[in-house]
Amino acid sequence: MSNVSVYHETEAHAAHHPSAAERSDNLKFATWLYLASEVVIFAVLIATYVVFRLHNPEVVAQFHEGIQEWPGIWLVSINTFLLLSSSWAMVMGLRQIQLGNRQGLIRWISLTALLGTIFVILQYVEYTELSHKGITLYYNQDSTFTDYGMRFYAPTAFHGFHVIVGVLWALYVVFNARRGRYTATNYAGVEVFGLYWHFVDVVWIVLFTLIYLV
């Protein structure tokens, strides 16, 4: 074989298969258009609730008042909190595996993995304190909150599905970290991740914003 034969072929193999780099950039462009179509969907379940609370500002006051108590608010607040540390934990993962600390990776990731758990737990608990104020999803005609329920439930409960998926996925993280997966030059995984868990952060807090807050 020529050498004219071999490069057209090594030139054919290197179209075929594109660089770390590419791929890097393939599977970010490929996350954010899926970040995209979830932020349409939670734009959708948002603006269902801006419209309930419009024309029923008298029910929005009413659970304001309800949820002033504890753990109420404060529950909240502190789950709030902890999503806002699992994000810090994330970016702390993710600069270690740049400075090649896989150890560190694990350690952050699997921190990220266990804040976003203790949220679902806490959701899962202020649901149950909210039911016994008589805002379920079901009809109940001796509540205020009939109507609220699933205004209400609907954009919280999806954000809770996503970080049930986002710590899954942290798992996942640490467990290619554990085998070596990731290295200071290859991360792509860890960063694909912190953009999924970014977005889950900052739908919370227009959630708890707007739902809680105002």
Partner chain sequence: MADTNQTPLEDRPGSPTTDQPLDPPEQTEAPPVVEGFAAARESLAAAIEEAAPAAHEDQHAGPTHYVGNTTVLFGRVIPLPVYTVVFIALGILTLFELALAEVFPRGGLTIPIMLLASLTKAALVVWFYMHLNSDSRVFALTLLIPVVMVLLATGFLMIVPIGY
The other form holds:
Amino acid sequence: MSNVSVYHETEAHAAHHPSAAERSDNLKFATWLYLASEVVIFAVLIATYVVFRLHNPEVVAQFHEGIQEWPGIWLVSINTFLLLSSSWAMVMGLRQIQLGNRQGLIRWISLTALLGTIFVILQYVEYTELSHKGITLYYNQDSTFTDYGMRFYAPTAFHGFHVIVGVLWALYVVFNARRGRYTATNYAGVEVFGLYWHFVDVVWIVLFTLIYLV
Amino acid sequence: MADTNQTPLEDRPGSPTTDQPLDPPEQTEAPPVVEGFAAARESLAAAIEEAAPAAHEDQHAGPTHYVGNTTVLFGRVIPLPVYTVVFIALGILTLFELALAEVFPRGGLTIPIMLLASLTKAALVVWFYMHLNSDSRVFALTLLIPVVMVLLATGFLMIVPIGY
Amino acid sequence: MASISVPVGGVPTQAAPRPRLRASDFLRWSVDHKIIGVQYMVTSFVFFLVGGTLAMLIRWELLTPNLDLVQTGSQYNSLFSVHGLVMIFLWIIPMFAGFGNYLVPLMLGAKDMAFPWLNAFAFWLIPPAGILMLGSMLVGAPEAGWTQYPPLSTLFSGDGQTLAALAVHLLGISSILGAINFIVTIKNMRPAGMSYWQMPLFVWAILATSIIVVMATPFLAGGLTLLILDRIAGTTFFDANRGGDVLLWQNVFWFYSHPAVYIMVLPGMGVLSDVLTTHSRKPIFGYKMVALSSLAIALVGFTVWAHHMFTSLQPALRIPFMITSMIIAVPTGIKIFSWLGTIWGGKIRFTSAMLFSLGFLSMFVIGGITGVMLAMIPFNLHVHDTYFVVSHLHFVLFGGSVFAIYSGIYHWFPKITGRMLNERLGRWHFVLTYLGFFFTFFPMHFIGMLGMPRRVAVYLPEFQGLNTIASISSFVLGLSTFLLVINVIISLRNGRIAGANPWRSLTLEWATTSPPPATNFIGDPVMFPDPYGYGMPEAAAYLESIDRQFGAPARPPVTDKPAPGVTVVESGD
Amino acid sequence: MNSTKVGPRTVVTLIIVGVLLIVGGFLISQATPLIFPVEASAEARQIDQLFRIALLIGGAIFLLVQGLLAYSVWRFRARAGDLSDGPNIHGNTTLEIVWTAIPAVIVVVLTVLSYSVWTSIQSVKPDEQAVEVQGARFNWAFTYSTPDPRDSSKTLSFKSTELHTYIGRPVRLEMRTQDVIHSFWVPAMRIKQDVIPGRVTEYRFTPVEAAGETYPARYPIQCAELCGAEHGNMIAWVVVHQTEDDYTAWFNQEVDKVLNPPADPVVRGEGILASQVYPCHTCHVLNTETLQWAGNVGPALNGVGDRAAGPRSTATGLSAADYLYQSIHEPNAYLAPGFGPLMPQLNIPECETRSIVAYLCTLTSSGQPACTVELPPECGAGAPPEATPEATAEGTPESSFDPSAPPSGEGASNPTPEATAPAADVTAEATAAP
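Based on the form predicted alone presented above, generate the structure block for the form predicted together with its partner chain.
Everything in the complex follows now, all chains and molecules, and the chain you saw is the first one.
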């Protein structure tokens, strides 16, 4: 019965503290699984667009002509570059913390958050512009884009929502970094945010081509 | 058929059992069971030793390959600031797409080329920025399976005619 | 009938102290996977009773061919819609999530899940979702069935439909988070020395299930987002008169919901694999085939969705789905025969857990056979959306999943509470459930084939006879549930002390006290290399050492089994 | 696994068991007449035959598994006091291959059989009788078309709430829905097809003579896809006549009714509502002597004349007749207080709409019509039939109809055809179906 006697002391100090490496691996794997499910949600929204694009090419062509006249396409292109840059800023920040440079991390991630914020603002400007042109989320009987709007807004706005979440998350990372929570060996929190942010970027890369160009 | 399959259990003399009543406490030193347990423990210990190095091998250890302005590609250290290079490549590809879509007239291959360009961009981000090049292959699989699945599903939706 | 052949000896039964948990510990936020597991189970059982009550009302209404219990068809529609939604999303799926939560870390020798906080969060999404779901009946009938086909669900159904859709959305998020947690736990938290091929089959089943959840549930989330937008934001994704397409929903929905059938039945199959081996004292027959068939079912399950649409899909596209639906019968068949191979030649103990597992085998086969029949397009054209389908799905989901849940409850209740359930009550529970179930649902095959569609409150008078049989049996089935409730209440206080390992099982969750301490194991758990190594000499020693360290079961009352020491050795031939 | 070798005894046992299983499965499969409705179509015969094969196999598997289970439970039960373990057997590759291969072969066989039956039942048959089906919450309406007897370049069509056909004539239904998804199911014909918004779906069957049936035989049509509150009541009937002559007699009678509508729009409107070819009765209450409807989704119609002339007229600024007309044609233009925009566009032809309005005007508490409606000349005496833009795509199935048959002007002072084109704009595209 000797095991029984150690029972209480074992229980007392046995709160599970996984190593940083274990935690990092768990977190990263969980994030990838989460992203896998995000892939599917986005796919549903994108598929509704793609199927529509296939069956109503004339409406989409009209949209493309339209955004050449309005500031649309250039606004969106700027937005695309903003998001690409923010992804770059993200990895540069990750490299800084891997090198142990906390100030570098804070600077780069703040830049990421800033670029993301501008993206959201510009997207809002674009939406305002488009809704004036009759592209609305609801079925718009008075516009030639009757049922185009919903298929356009569903994926892009869902993406925009992800950018907003990403910006908040970036601010949280910056907050943590200022509190000194990340070190050169313990930066899983930054890396996981990076995975999410790059994923949002990848979705935009696909959306930009599919919706605005093709 | 293996031998053990053939003999009905109840016919086997001395068939080992897990349901034999425990001996009363004064007989707990009965050697055969303890030996059996010791054997189990030993084989367990051996198994642990065998598996232990592998179990923690692919764990994260310190900075990755992207330190400073060098990177490791295919096992070699190259003086290449890969993050920035990828960023520039992304920009160029985007400009290329824009040019195809807005400047040049649309031809038969424009759309496939643009899709290909966007796929390349996505792959660059996933491969370098999301570290699939150095991380566990399981992560790559985690991404790949749903992507393939949704491509198939979308493909299916695309072949269904509207209003058949 | 030798009920429980638990060994008794002179080992003190209360050797290891058992943690004392109060009821209030289960009512508040906790990140302990065991508490969360119990929270899942109790919550979902409450919803089972709610869903069961709805089912009783449905059967009561169907006693006669006319409207009598309910005032309008809409009320009846909301009864079965909420019945389906509750049973699927608030009973079976969270119940198995509860089993998984309690058992997976224990079976892997881990101290907790990989993300305890996330685990608790996933659970606490369920009660609000359940309230939304039940509230949906009050604000306006959600009358589009659990499948929520538009345009009925978008343009015609009451406001409750929006709430129900939101509830399902929340539950989907909850199960995705839970599944991510399971996959990470199973991949990363196995003890050194346990390979994938040494995991208990229940863990395999949870792994396969979680993969399905992560890949399939987002389809539902995406579809529901569009559905909710259609209802509240004026979009017309599913309105054919305004540029939408109603089949889009059916495709997206079934792309989730067919795999969801396996979400609901695979963990049950895992439970069965563990219970059958333990109580027939024989290793699982063909471990790798059983484990891999789970993955095969998960994989092929993604390619069969449109067999739910044989009457709506374009005719030319139906054939491939017939083929894949047929293929999926093969891994299911492997499982059934492997289980038969497991009990063949064993020493079967007719415990309540075992009885329910055997009941699963016997009932699930019927669901499997009708499943193959339903995959045949010409026959499907006749019975699609009839009571034949109702019968088929209940044979799979009640005869399968719920029997497995009951079996799991009898099997693991001693581990969770430290006390045995009453076996005599358990046997009565089984007999009433088995007979009540069979005579409720078997006649429905005939009702359907003779021409009664499903989801109708009024029907042609010629079906009344069979419907009456089904309804009366269903009341027996409903009452049988209370035997379990009574059993649990009695046994919590007065049940026999279970000891660490009352069934003398070799999987890791038994190698600790019942209930396990907060950290699950005292020191590092000692794993038996083969989780199903019954009949090995080392196994006997291992089991004995568990009893010594963590406490043996109390001696059963003399009336419950023959006196210990009286050994009737079977003489063979 | 009770014998060490596969000896002759094992082989004999296996053969005996196999034969018993097949015999058992066969006996089970012979129960099909008890669990199926009458076999009223050629398709039903094929499907039932396929099902009997599936039931034979399924029954054998059922007996095998339950038998093995029962045998194991009895044979391998732990005897009282026997506390030993079973043998430590982990599997048997041969056996596992066998029980993977046999189900695989079975499902291949079933797939091939199903495929051949499926291609046969959905193939296009020669000389099909084309009927349009309109599903609406909560009734079915069937539209028959035929060349106009007075002007064969035009099409005359009429609606019925029953599907009439006769033995041996292949039927092809073109199905549309006005609101939600319905599913057209005739259990006696064994076939079911969803009726989907935005699409035209097809349904084929060939009635055959069923033993012991008296003709004309009536078979229920059920809606099998949940469509709302009255889903269970959405029942119509297929009437199968024994001979083509019986069918033609019914058909001519219907055509007569079209050619000679009642002159009084009120009578005509009442007749249209009473025939229930439009699903008004499923949503609106109308408790008069002749029309016993019960539905409460829409406003009650008794006293509707008073309301149309009173509050509704004030609210919309329309005359009572115009308001009622608008309510039928643009149901969502003005919603009666307390009701939602649930009424579909029923596409009721002009003459019929006006007749219905005329009838509704008479539903007042005083009995005095709230308004009167004059039918325009094209609905009235002696005018040529309304032009129909396109003839039915499949041509005229009713070769037996004699265009020279004199209209029996019974009770009709103005024997005027009322040619309707309820779905003329969709008939052409229906041929695009595969």
